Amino acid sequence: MPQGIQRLDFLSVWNVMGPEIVLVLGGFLLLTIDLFMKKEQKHILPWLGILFFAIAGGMVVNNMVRLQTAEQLQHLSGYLYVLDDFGNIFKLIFLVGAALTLLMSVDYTKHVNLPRGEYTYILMFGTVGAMVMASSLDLITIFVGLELLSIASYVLVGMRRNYAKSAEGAMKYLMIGAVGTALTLYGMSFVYGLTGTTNIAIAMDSVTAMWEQFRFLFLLSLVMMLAGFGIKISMVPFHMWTPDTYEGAPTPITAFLSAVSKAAGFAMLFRVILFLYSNFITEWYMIVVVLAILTMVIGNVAALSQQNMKRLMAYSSIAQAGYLLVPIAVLGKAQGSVNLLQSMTNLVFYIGIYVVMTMGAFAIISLVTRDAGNEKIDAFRGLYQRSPYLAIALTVFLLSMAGMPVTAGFFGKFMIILGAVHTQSLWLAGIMFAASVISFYYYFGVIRVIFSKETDGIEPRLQTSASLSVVIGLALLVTVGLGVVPDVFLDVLAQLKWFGPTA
């Protein structure tokens, strides 16, 4: 693999960062239209964002045509940053959660008093970040990527200038964030000062040779980074900012947090685990394991006792993030390739529909409670006699994120617990079990009081608007349509170049 940095032009640029480019140049293109449109011409501009991920969805789905008759790994400057199938997947992932999160949002800045313009061009952003972080095999090209999609978070959960919860989620966002963002330097410091190289495959080498000598280092570097990461997944014992930060952020960009931000994570942390410390993963493999298994119960259990619903999400959103967890963990116990192409399939299948079920579930929160004037669970009392559309599609959400069999969810859970099988980890493959079970408790709460027959004083009859309706009818499709054929999905994965053509 070559070492050099090579010379740069803008068509090699094009070539590899094509998608990133489309929507930097388009969010610069809103900014400038923003200045000079009248407000009440605005609401084009939702519209206008959701064409340029369009676009960019479209250019990532050619990069991944190309790569299949490519002769070599499309690349820029000495691999500092690649064109590669796992990255391409999740940036299509992003693209369709952010996507989506506009759509929400169309209807959201209808009823609620936002900018338009900086929340579609900053959301724009933070969506180059995250997939900036997906292609990124550079720990400083990865650090860029994850403040750009931080720093546009921080922005979009504090919009709403006059609510004071939407102030204090976006201040504790900061501050924990600022030390997310210390550790996970002070954890890349310990690598660069060791390998001598910031470039993730070159310092893979490096880091296979001298591991006996430091060993306490590079398992320092490494708890120091997945500190940072796991405030970006929510992962406990990092997970104390999320519920506070989730209830006050517009409920468009929670989806967005729940959703897009937290996928972004999960490839930046398999990307840098897998290249820098797979070769030793026997050594430390235990300390994900305890760490999924806090986050899975954990959540759940606190997920018990909530009565706002956007808290119950935020806490639902921890627990998922470890079950998430368990693909990696069980790497631990690989026995070659075969599992760690599992366990990506596994991860990826997992995220892609987690994003789409939590975005057709925040759609309806949003709806229900704008319509209630608060947040509670209560608001979602007899909402099956005020319209049984959205009753039975946030209840089709809901148990896709149980687990119930026949749902998408169902499938991703026991792909995960199978492959936990696969690798003798059946007891990590039980408490996965065991806390989908306990998250049955809080789900079938929120479905109970969907079909109770009082409806809290609330007016009967909920009007549902256009963009609305399209993220949830394309949300309730994908979550039905994969739990009935799951194979749709699974053989696009099955078919990917994860790491190129020769992968």
Contents of the next structure:
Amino acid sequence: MPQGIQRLDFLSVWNVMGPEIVLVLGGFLLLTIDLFMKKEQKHILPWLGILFFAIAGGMVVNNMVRLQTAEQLQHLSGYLYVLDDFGNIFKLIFLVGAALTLLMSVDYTKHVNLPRGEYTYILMFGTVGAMVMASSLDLITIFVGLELLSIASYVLVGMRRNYAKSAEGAMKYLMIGAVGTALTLYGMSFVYGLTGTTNIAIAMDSVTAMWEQFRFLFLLSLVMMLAGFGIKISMVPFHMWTPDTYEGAPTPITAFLSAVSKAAGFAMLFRVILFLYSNFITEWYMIVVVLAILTMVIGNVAALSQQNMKRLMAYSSIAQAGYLLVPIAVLGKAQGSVNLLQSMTNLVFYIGIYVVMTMGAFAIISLVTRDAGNEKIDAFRGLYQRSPYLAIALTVFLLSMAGMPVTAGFFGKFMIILGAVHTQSLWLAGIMFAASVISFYYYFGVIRVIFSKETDGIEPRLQTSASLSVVIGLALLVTVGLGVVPDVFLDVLAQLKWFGPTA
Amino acid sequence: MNSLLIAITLLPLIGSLIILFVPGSAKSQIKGIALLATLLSLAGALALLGGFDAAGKMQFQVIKDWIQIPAAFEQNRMPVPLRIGFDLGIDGLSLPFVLLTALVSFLSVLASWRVDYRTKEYFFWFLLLVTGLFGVFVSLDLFLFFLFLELTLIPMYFLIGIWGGENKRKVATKFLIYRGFASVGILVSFLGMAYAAGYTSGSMSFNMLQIADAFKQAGEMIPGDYRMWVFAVLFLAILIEEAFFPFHTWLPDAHEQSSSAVSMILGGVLMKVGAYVLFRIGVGVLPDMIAAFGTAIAVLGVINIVYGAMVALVQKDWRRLLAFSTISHMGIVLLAVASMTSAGLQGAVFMTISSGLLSALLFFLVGAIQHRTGTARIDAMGGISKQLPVLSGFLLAGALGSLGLPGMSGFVSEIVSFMGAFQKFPILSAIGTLGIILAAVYLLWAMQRTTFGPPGMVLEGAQDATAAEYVPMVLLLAIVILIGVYPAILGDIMNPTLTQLVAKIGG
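Same protein, the form predicted in complex with the partner chain this time rather than the form predicted alone?
Every component of the complex follows; first up is the chain already shown.
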């Protein structure tokens, strides 16, 4: 546990924050060379960004392999920032998601005029924010990470300067995000006020000691932080910004928000809420249960009437956030640390899958909507005739989101429901699956449109650029692969030392 | 020999994949591939029948590990592993269903010969559906079972949604949502069962036999209300899946809007999956729950019998009439199963198979007649027996089989079912027999309005049954009569298995 003041030198920081440092330095490097580059040379910038993501990813993997005994658990300045596998696996997911976003953007920026330099390095900074959120064990550091990600997101959403919807989306996101920031900070200030520390590990003991006395204030702080984090993950009732922002943002950024930003929100939620208040989870888990149900049901029901593909995906992502809350909700009735790990495994498994299938779907959506010049679902009519490959890939992603077997999405839901069954929350599992049946309606609606015949004889075939093909191909491989042999990923998760080997 | 089950299941799938690589304009080749694939599966199913050992054991087993999770959950601080297997096998209960699937799918391809609209996709989905159906009946692993069950859902959605009637989209979605909810229930209850079995035995598996054993041997370790919830969810799912009242409304719609070949496979096979789940999982794993809720299930069965028949009475469309007639007939299955007697269970399986065969036959005939008259509406027809004597004759034969004429499969089924039911629920069964009388009324009345009397329409140049149409008609009718005259042909296969099931119940 923390002792005194530690002197920070570069090596100790590097040992803990290596991947983040690489990305930050990489971002600044890009920023600098962007200034001196000619416009026609700038197409190399996203590729440089991908390179940095790859390096950072390699370092994260290295960190995971190195972490075998308790002594090897690296941390910074008295558990301000820890390098446990919980953070590492999330970082990997962020990096994969962000790299896929950039890969998608290579194609997107060819057709939509966006400042490639800013776009790339702001995305890198945002990813660093997400990584900080996953690894910090201190409320202030978490907040810094949250703001870094949020501010980067606001800018990225509003980057299409001469597109009104982009500005509208950014504005809405900024406004609601600011409220969320205030709420989060306010909630955190309660914790600090009561416990005298912002360090989660220390505060945890104080919370346990003082819970009886200050139950109401602790619960208030929990609710406020939940609200703040809820905005990041599009949890009902803090989801209102989602459809407008998703619609307005450049499509790769929509994918980034829907996948990486949401995964970061969950990492933070799990870390803060469960660490600080886990001893009293029986007193508040019903809040999460209710929010999970509301999010699943409202997200899916609102999606039914959508005509715009990106808005549909926005509501679908709200619903998915509801499914992801279920592993947290069932913890209220679970006993034992293995169950906590199990819930976490289920959550991370689904998030990992979700990021990949979302990326795959948005890659196709970005291509098709650009080709059609609008984002209506009708733009997908007869996609099968125009490009069987894209049509089948999108069908697989949608089926995976709907939770059909032999796709990764099914197995993710399957693992979550297994966790629910184990805590005798059959009814919650039932609601979750019933909600996904509602989602059949709109997912299959899109699939039907994809396979319905174009009326006017000649259909120009869609050209898929190489970078997009890579994104789609990879996502397809993972979605189908993990649907058939999910143990591959589950085995990796089973070997993780979540909160360090001793925890 | 053991890979025969894999072959039967995968042949249609292989066929559908080959079709993907055939140009869409080569319609006759596509149809040929589909016919060949289903014919080979049929041959495989007959080979199964030939090599079947009627001792009631699970045979032709294929046991392969598929997904293994070292720690699915924790029990007493010990991780419980989870195994999902690619386990196939058949016994006397599944073999009749496999044969039914093989026969009806082959004949449905013949009935689909007229499909000229998007032929390639049609047969692609069709063969995929057939694979799903075979898979459902040969799976020994509940997870695999569910997977195949979902595989039937997607093709059927498209088969109704693209090749259906005017309201096809709405009805296809209705089908999807209803069956989707049924799937949810089935999956949740399967998981609940596998979990409970794993909890008592320390190792979680989705293998049906292991789950059934665990429930039998350590059943008392599973709390009563847990068993009750699992059963309630499963039973609710079966009610939706099998289109029992009050969850039946999707079935008449689906039949009304489907093409006749799709109706054949829907009414003939797909609609029997729910009953199969009831026999295999309901009776096989949770017999005590069926016994505990016997009266309620029987009442529901009788409601279905009478309600289905009464509603069938007022239908104006042949397809809807047949759909409600199916609901009524499957009500007998519920009543018979609820009795939990040997005869009741036997009758229920007989009824299911018989209803499958007769549905296939009748939907084929209605489709053939509709092709000539342009309508399936009963009041629009009239006197068609003058121009279409053969089709009308077969329709009459099918209707007679359906209303339970002695010498045909429907009669055996009803007699054995009610024999079982009367032992346990004399009054309810007496009310249930009303359904038999009503069936005679609505079927004969509909026949009379369709085939006899003054001609309702002029059919110029309408040709009676073609040579290709004789194959399904004669084949299906012959089997219906064969079972009716010599029920042992089916009974010998399934009785040992059913006896073992009933022995488990101890009733």
